[in-house]
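One chain is shown next in structure tokens, namely the form predicted alone.
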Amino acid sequence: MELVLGIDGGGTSCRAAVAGPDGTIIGRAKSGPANIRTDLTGARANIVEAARLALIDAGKDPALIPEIPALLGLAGSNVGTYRQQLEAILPFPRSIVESDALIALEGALGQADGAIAVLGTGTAFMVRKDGQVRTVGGWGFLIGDQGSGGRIGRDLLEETMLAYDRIREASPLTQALLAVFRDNPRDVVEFTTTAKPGDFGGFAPMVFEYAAKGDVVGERILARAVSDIEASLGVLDLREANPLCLLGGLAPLLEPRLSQKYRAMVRPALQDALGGAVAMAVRRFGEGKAHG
């Protein structure tokens, strides 16, 4: 095993890193989305492109791709048979597909016990205890992702429509949101017809901005999000001595709103998810070589 590839693929981008047998990264690159449930064919193309560019960044020949094993942490791999379908069409000599949450856990904690909360456009939670891993959430925007940017943005649109109909009180936040749609509620409805989670999530920063000024609707939306997040953390049954790493774009905004119990557990991640993928690749493929 002279080289390994670690790949981190999500709904907005795919990152690849090529490393030596000791895990030292010598090349990195980024390409387009790689959620295999949303677009299996497109994800495969972006995975290969990211790997190709990472090899070029490392000063290596991209023609080596069929000779380098890869460990991939990918969004969409936790449901259906997408993982198996992808493994069958990848060009690497050996491919291991895991969830994006698992490589994030590895990056954040190494092999130690502890937990992660991924707080971004979506949400997912994972805990490791005595070497056993359990995942909570990660079921997607329509039936999951409680406490996420997508849900926070969607809740803002709902609160705005309730305020427009005078079912709930209006606030500077709901007025500002309606102004984005030219004060036309029908434009809000039209937006939701084709909006993806990331589109809803684009309104989450407004909620934090106005909540910081004491906006009653913003505070209510964020209180609901924090309650949902803490409910998920609660079922992880965390031990006080174990670290909790908050990951994702909303983590810095949500951390101060968590209860003291959870804030006291928060620790910085050791490295990011791509680093976790590389570390897992070195370990898993190294084990395979030793057993061979």
The other form holds:
Protein chains: 2
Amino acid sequence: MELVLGIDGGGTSCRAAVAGPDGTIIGRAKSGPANIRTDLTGARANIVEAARLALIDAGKDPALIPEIPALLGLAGSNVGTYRQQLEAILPFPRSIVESDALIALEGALGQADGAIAVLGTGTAFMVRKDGQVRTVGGWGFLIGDQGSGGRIGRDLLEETMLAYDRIREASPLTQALLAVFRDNPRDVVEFTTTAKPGDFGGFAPMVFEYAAKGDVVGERILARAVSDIEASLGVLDLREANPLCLLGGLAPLLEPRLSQKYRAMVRPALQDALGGAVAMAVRRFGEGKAHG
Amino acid sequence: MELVLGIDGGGTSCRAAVAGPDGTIIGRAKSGPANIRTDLTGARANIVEAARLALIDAGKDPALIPEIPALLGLAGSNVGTYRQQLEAILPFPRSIVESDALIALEGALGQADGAIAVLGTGTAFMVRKDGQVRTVGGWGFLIGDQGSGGRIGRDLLEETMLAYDRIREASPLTQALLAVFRDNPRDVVEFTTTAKPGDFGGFAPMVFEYAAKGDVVGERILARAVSDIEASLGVLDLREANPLCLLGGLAPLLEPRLSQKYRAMVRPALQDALGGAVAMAVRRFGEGKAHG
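Having seen the form predicted alone, please provide the structure of the form predicted together with another copy of the chain.
Let us now look at the entire complex, which starts with that chain.
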């Protein structure tokens, strides 16, 4: 039986699935973060650990790793030479590293045309049209990821400081945020010294909660996020007949706020990104075999 | 002769001046960064080094440090307990740590009423009215510092990525920025992985240069920066009769863009922040002596 590995790695965890030649998953596992941009060695270790545990979960010998090809979808693999560096040090006989967005697209749509909007700590958009894939966004918290949880949380902190300085109006939401920091704006600044995008994103649900109650600052922050997301959707040139899958932790919160035009196109994803990685692994490594 | 030390420390360098009891500066020196939030031990070392070199510059024995009181204006001293931590480990017989903005206010205005706008890598605003001081802004790059070089440079990078994705229009400015990164948007993202506010601020002069030639993206970025700065000035409740001093590296570039109302109030600073630290040192330690 010829096995394949599909791997989905990001900044918070790494998931692996081992599957037979028909794509049936027989084992799954999860390990720690696999951020190849900030910790390549640690990412490699967690990738191998997830693969090892998935083999054990499937009742297979983890010593088989050097014999099982792997397809990995990894955040950050589209920047710099991290992808090539990683491929060079992985223990699999063949490794294909793709972006995390591409395995999400494959999972959501299979090989059909359509689009995904990843709405989580970050945001990214991908459309497949006549088989051609185009990516929009996904440039990270500092200069991109408009409409993301990270940006929504950051916007709340900025609005709170502006309210403290009486430059913008305060609201129940900005007051509640400041209360989290013991009503001390200096503690808010202190938080930002080491906060990562996911830490900012931790405040996003609070923005939705207060906006639902009509909070003026919450509404303003979300109006901007939705406007930014729709601007990205706008350049994807979507076809009404093709599915649009909203992925990521904020998708259920953001979907009702999108305009009718986009909501009408939304379909559930066929499977998750890990399933997409497995499906791609079966296809790519199968192709290789057929051709070789 | 009883000496005092004035010290002006920030994220890029630390300056020290030693003065006689009348405030006449007799020695000056400069050392490395003194960022008490990110590197307290390193900040202490550079503070002591600047003081030591200032004594040598004055022809005095640097071994006198344990006998000379110091007033320090330090970035980040208004957050957390860094100030108290630092005061506990400094070698001076008496140490007073104030914010960098307060010594800048003292330098610019002496003890008179008026206001300062610090327009550099970050932004901060301070007004003195009937002797009472109020600070606005200065909350840092991530959730504050609106209108700063750091934010202007970051805005340029964000606009460039949006133009690359065809979400916003490109312009000669966004094209020139992308060319800096070999026309590779992934290299822009890579830059942001480790870039500090000052690194983003390094692109601010380019925004002014292109805006002066009518670049539409440059004009939009600066219009927002000026609007943010005027919003901060607006809450200071300035009196027309009192001086407004624009400080920081971007002050000469931003001043002509302010509305006539504010430009009419602008006056040159009496002296720089280091001079302000020395003046405060003479007054505070002199007071202490008179009372003690």
